[in-house]
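Taking the form predicted on its own, here's one chain by itself in structure tokens.
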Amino acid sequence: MASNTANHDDSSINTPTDEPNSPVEAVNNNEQCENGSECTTVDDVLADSESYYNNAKKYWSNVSPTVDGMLGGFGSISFIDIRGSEQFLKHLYKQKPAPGRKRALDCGAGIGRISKNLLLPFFEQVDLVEQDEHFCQTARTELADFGSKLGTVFNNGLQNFVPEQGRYDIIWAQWVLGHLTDEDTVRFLDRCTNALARGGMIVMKENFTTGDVVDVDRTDSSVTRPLVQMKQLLKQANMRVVKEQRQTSFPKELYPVYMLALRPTIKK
């Protein structure tokens, strides 16, 4: 999917389900309702996961398959975003053991912005997973010049996607996990753990709130979580953070964006 501010292929600057999130600031679910009417809570929004995912799918089906569409109107940040991700990725190869450079997976890939500018130049082959078929078709066209380096483009939502066991050196999920419920986020990360090759890592790049409250964007059906809450979900998924870095040079009106490199927790 796309994302809220970095939408799909990034899946969102704000947040997307399985689409990339976009960098735009999401609606704060905790604002007071007018006339004292009862507000919908985060739990209410996520309680009906089928509607939650369907609403996001409907939203992204009406988004233009362009970089600006993927980034919620913030296409101008794409270069800065990719450069920050590139520097972060290069630092991961100083870790021991370092990941391989054979295969990567782009989650919530949208039209393939991240695959084109970051992953395909770096890895021998890249697979994409994207919920919107129109975006998948655009990605196949946009990335055709990479030939056999472009692997499979999976037309599927992350809440249902099961990656091949032991296949990927890097699994990149950007601006997309906000489109997943907490439970599906944990399940997805667990499936990704099984899909990592020896020494592999999962990288998430997401918007986070500055406080301790989850923000809900009812427009694209996504949430923006506090960083501390995401780390709780990572713990449930038996993942540990091996490197954390904040993206710099984004417009001040956007959410803080952090990159987290993850590996499975080592059982003693």
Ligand SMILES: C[S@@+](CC[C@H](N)C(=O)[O-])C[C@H]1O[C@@H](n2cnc3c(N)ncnc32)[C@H](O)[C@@H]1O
Second form
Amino acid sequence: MASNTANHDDSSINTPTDEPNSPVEAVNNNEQCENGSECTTVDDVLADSESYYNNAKKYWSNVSPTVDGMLGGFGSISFIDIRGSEQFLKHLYKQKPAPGRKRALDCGAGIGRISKNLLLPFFEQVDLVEQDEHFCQTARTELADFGSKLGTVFNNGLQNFVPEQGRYDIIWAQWVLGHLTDEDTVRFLDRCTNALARGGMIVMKENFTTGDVVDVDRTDSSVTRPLVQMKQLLKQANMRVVKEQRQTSFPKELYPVYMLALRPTIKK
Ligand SMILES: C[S@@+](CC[C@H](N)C(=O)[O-])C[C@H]1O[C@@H](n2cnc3c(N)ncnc32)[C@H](O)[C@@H]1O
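Output the form predicted together with the ligand next; the form predicted on its own has already been displayed.
To see the whole picture, the full complex is given below, headed by that same chain.
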């Protein structure tokens, strides 16, 4: 996901600037589009999904394998981010049926920042999936101290990844779904549904725009969606929101970040 700052002026398409991009993105250097059929910019950007994914791949291959790199220069918010996630995750265990604590999957894991600080201390075993080969290597090295708690680090794009059926108690996707087209987001969530163990949940933690606007970042091939649009995609994927919370204490110039815990609407 691109520059993490958000522009609260919903009125028009924004011209991107030369500001550095950031996943923890400021509002905004990006182009904006009304959500709906009139929006040609988003359609245009996503029309050729192969180029869309290749462009993102190229972008991330030039990013340093550090926390600051993962968070587009906002590495200092990592601690607050993890603390917010930890509280959210713990609350999920009040739900019935509660998820297990055996296995988690970290999606778009980067160098394993979330696995290291949140998932590995909490679950017996954690797998990671990440499209950038060098980030995967860094994650394997960084997380080696966890021994066999570190499961498989899959080097794959989420648009192609098929998680093993019934394997995961929690599937965590953070600051990555903006890199998927709408269609691939729905398909990925659908495959994740199959990969959940009994009581399992998917957690997404993403930037969202305010209002009806989709922000497009051509530099790293990502979109920042309105929350309402994401909820439409969840409906298409037959997922329901069981808990929703906004991350607090992030710098004001960043997009609003929400955590959504999801369960399948229908049993497969
Ligand atoms: C903003 S970073 C976030 C990393 C990690 N989730 C975190 O919060 O520290 C986005 C990550 O998503 C990865 N990514 C981008 N597109 C992806 C895709 N289609 N499939 C899997 N990972 C992807 C990037 O390589 C990068 O590591």
